[in-house]
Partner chain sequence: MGCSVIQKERSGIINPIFNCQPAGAQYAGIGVKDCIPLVHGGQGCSMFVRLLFAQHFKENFDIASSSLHEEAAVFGGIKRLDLGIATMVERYPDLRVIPIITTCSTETIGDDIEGAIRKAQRTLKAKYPDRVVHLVPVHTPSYTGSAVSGYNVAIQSLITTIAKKTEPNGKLNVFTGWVNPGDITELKHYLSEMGVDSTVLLDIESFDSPMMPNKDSFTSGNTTVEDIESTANATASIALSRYEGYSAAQVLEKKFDVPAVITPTPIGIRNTDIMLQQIQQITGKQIPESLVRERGIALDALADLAHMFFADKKVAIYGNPDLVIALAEFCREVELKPVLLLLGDENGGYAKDPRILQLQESVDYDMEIVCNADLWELESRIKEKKIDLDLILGHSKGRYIAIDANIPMVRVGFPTFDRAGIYRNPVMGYKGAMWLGETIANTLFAHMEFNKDREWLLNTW
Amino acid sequence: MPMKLLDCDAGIPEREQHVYIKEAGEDTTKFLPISNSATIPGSLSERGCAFCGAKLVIGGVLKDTIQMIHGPFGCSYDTWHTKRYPSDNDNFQLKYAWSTNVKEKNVVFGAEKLLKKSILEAFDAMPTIKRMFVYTTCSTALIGDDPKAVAKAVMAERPDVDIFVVECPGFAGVSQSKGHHVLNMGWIHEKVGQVEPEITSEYTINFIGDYNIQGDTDVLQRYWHKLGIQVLAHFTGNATYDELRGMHRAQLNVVNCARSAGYIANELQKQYGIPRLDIDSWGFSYMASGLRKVGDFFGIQDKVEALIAEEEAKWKPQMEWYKERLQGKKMAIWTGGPRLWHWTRAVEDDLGVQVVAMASKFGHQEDFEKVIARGREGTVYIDDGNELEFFEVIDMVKPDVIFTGPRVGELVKKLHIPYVNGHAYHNGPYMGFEGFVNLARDMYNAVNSPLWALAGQNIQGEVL
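Sought structure, where only the one chain appears, the form predicted alone:
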């Protein structure tokens, strides 16, 4: 069918080009929702800003790096401790928030001196930390501060420190996707190649697009270790600043989250000739397929098959138990971008769950191409969805559970519909064989909790 104008969007007819319902026999390339475009005025977007995409998603995950936010303190606070990405150094990156705390007088007179003072104070307060990211925000970009000049001056005074500047004010792009791009491209051009990694295996990779949410990196690292593969850099889960400077020596870039990570993988291929291999690490079938791709590249197919057999013997009985009880349940996925197409066939093939609606906050055209190709007929696809659209779609498809972030999650809980945190997980990790069992468990617990029925009961007037 053509693009769909929802009833709630009658006053914003432009939204018709952002909603599609898949039907049989259609050339879906003609009905891709418009994406990666500015939010239409009048539509209450669920997107984040470019700064958020750089700091919260990618840079803030590094375990040995000060994250200095050059702007008002609210920008720092809003991106602090909202993702569950642990590390093996006592979670340094989760404990602190740094900000230059720009005030009105700094906007008027300039804030470069304040930035230098803040950088030096941060290094002095944490003498064992020698690496820093500096992020511009809307206010400091608008007044024309030059953070790169400040960083250069500090590094000249203190040769033992290294600073990377990410110029990604919130207004730089239409969504957080722009922040992914700015950080990735800046890093490859300014920092990669500055450190020579120690090579300990004949097989080396960069694993790109894994941010160690609730221990995802630990699960995947066990697989690489059993296969004898050395990961030079995890981009950026449980990673160090200097590990990412040595990415140029890998034989292969294994890309998981293609939206936030694809930029740097493509540039590594252009500049250093490192081939790119995309995998999905959520779901039994996808994880096995991804491991086989890597095994084929290195010629270690026997090791891969042994690993898959071992993991499936351990976890498949539990997966089958959940599949029997989740068969036919309806699920909506309202997340950032790639997880729509990472998860849709994984939950349908491995759990028998029907994905009935998908909404992307920052997906691009190629993301919608993938997810619509993988999706079933009758599924609703939305770019940059708003609150009223979510209400209307819920009435249309009546999902049993929704995978989304806490903001929309709190909204749907008021409708007595369970949600699973698709951004930072409920009880992860969710990657790998073990992780997908965790995901199935959280879905099972969500749809079978008696609290939803109790929450819907009207007890007004009852005598307690």
Contents of the next structure:
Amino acid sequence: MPMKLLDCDAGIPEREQHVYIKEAGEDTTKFLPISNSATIPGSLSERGCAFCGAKLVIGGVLKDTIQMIHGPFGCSYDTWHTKRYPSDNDNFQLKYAWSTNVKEKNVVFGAEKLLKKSILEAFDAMPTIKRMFVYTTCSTALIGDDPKAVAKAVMAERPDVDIFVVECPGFAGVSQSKGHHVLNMGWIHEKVGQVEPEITSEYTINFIGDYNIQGDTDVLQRYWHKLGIQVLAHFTGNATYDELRGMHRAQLNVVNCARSAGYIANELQKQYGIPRLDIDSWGFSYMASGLRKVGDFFGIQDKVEALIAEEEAKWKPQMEWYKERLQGKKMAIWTGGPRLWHWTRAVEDDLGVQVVAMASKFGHQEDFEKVIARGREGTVYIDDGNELEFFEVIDMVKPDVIFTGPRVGELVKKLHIPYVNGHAYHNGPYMGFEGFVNLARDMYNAVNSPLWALAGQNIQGEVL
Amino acid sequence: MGCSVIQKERSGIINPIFNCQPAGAQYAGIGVKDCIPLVHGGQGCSMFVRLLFAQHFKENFDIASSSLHEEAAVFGGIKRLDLGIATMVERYPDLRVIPIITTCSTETIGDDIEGAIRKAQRTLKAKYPDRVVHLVPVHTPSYTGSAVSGYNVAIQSLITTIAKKTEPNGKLNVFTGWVNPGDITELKHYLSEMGVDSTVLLDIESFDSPMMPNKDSFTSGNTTVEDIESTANATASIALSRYEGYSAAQVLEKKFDVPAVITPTPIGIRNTDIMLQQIQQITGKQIPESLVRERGIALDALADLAHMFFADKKVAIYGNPDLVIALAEFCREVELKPVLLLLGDENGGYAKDPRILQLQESVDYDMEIVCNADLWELESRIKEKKIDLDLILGHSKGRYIAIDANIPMVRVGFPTFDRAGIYRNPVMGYKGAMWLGETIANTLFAHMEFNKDREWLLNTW
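Take the protein just shown as the form predicted alone and give its structure as the form predicted in complex with the partner chain.
Then the entire complex follows, led off by the chain already shown.
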């Protein structure tokens, strides 16, 4: 049976519909795990909240913007020091966490005055900063504040500031994914079209769904620069607030993360007629094919081929060195969603690594269609996996390395399985040609650490 | 001249000093063995906190969520809570305690937690007649207090729900407050040297957990249900922290006549002396020669540092209030000058804290204590040149203040994710005083070298 009820899920049999093992000759028209549906309480799901999807993933990347969290200070504290997205602006976006510090009396009597005061205080404290995102959270959404009215009033009082409000409490939707959607749609409807970008090239794009994890944006920006392509807006790696207001002038939207930012690409297509081109920015063959697609669009194939040749000459020998040594290794990917389909074929083609288990926290049906189409037979595909399922799947597939978050990484360490940070990377960037060499290096070093062999030895029993 | 206690004037927060109440409650919950806290709220309320604990301890901790979605926000979340409890008990056969930790959403909705617990207990009893699972209500709306009060509320509720009077056990309850595994090791060492039979609450020494050859070591707290039950049968309780656990000791005093003693948080030589003498007084067990020697070793080490390197160096300290106050007292012992203390929550009682009153009486230079503070209180003072610091003592959330202003900083408290293994070292006790002094010294030395600031001083020492 391709849908699989794991032993640990005997008491929650509905989980059978979320776990799939691909068999020969099957495709996703026959079987597709249920996804983006309500979490089972108490299952020790890995999911986060919608607020996280909006603030931590997308909005918080902006390098010139105050992120005012309207609620008790925990939501602000929690989405601070949890990401590795640097900027060329002295990492302003990593250093600060703002909160309106909602108290019980505000929950009873309303928190709009408090919001206004906190907004003004924050601008006063950082007078060079003129842009702000305001996020509602569970408590301020429940009490029914009107933060948009407050933002409007502040902007009327201070014409040099601009504020964007994201109404995305943690209980909205079933996962982070809801927050991506709310932010995307709010931004296109309220902010895009307000700033006219300065056009300096005959080729212009928006690069959508890349958050400059460990400098990913920098790597890709070098490629665009070499091709003579002007990126009007990176959504949102190393970006400014006003760059994102000028997205409507690009000739092409190039989309990497379709899950978190496909919405805005679709809207830009609908409202401004800008075509959407999806590419994969991880992996040699994918990156090359992505660049070729962009080259075809602009008719600059020669430049693209020259760039690919140059990059491959530079990085291929190192990649081959790792490929020889990683061939046949078994990998699991337990991340948010899209990296499953970005990576599974890429590591197989470029490194000969087999992806034997994949779990997505917030992927939708279309993500599972892609990943199952690209993934191997016999591989386990899980939606919204939980801890006991992970243990059971590890026993089934025995991975050599797991790409996942640091907390799960600490868990599997006890089982003597190395992890590589699949969210924030170990030593990235991982995008582009050089990035995938970094990924290969981190995987190689993780798998071959001498510590694993030492950990397995019992000095009481074995004669060394 | 002197020590002034003031309040932050801004109403908003820029860079909070600690997390909200449910996070503190979760920290208490993971300290109990065979226990998985269930956070009743949105998924972020537990997911981020699990990440935070993993960042600090480099370990995984199990915490569940009731995964509140929209319909629950409208119609109430009790159904989600029921499902959560049922799922956890079914899938984790060894589970014995579930602290049910509320959040701002479920407190605003007004879910009847106590009613839900009564109902769930009836259901569990019918389905699992041979199992006892303690369901502990922990009311921690995020819009009140902070992680500090959340820890306090949770430990108090664990005691209130589980402690049970039977036969006197002759033990001493030790409520440590929010500490690290290294502190627990040190405290247990003292109790063992003195021959005191004790229950350490919560015993989180095991948060520093090994990789074992048979792969069977997973990280959890070490305080058992039996430990908590028997706190009611102890000779006395000693609380090492006024704001983190003392009220649980007071519950035992009120309910079961177990006398509660509060001692200054044992950071620094004098505070450790007082703690040991109080334990001696309560239990009648003598302070042994071995501890006099350990004290002497610490003093011997600190004397090499104090007036040569530390004297008059200005220090800012932030973090959990008991930690900050006790660190300030330690600094004064070794001639460092704490000039700014940041206490990061709205607790109105700090101005009456006897330790702060004592500082106000004794400080003969300018010192500010900011209540309800955030880290912007520190950063803005540095940027506006209102303060000139030689050292910052605090947790990793303030790292960029130190980095950008090029001020040496020693990581202490929670979380300390940007340094390796901090949690393994004690700050409490004589060994803690020595570790603090030597770490401060080595940090200042490295700073002198990297900044070419009288690095030649260390050419001979």
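Treat the numbers as computed from the prediction; the structure is a model and nothing was measured. Residue numbers count along the first chain shown, from 1. Take the two forms, superpose them, and find the largest set of C-alpha atoms that agree within 1.5 Å; that set is the rigid core.
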property	result
Core-aligned C-alpha movement of Ala10 between the two forms, 2 Å or more	no
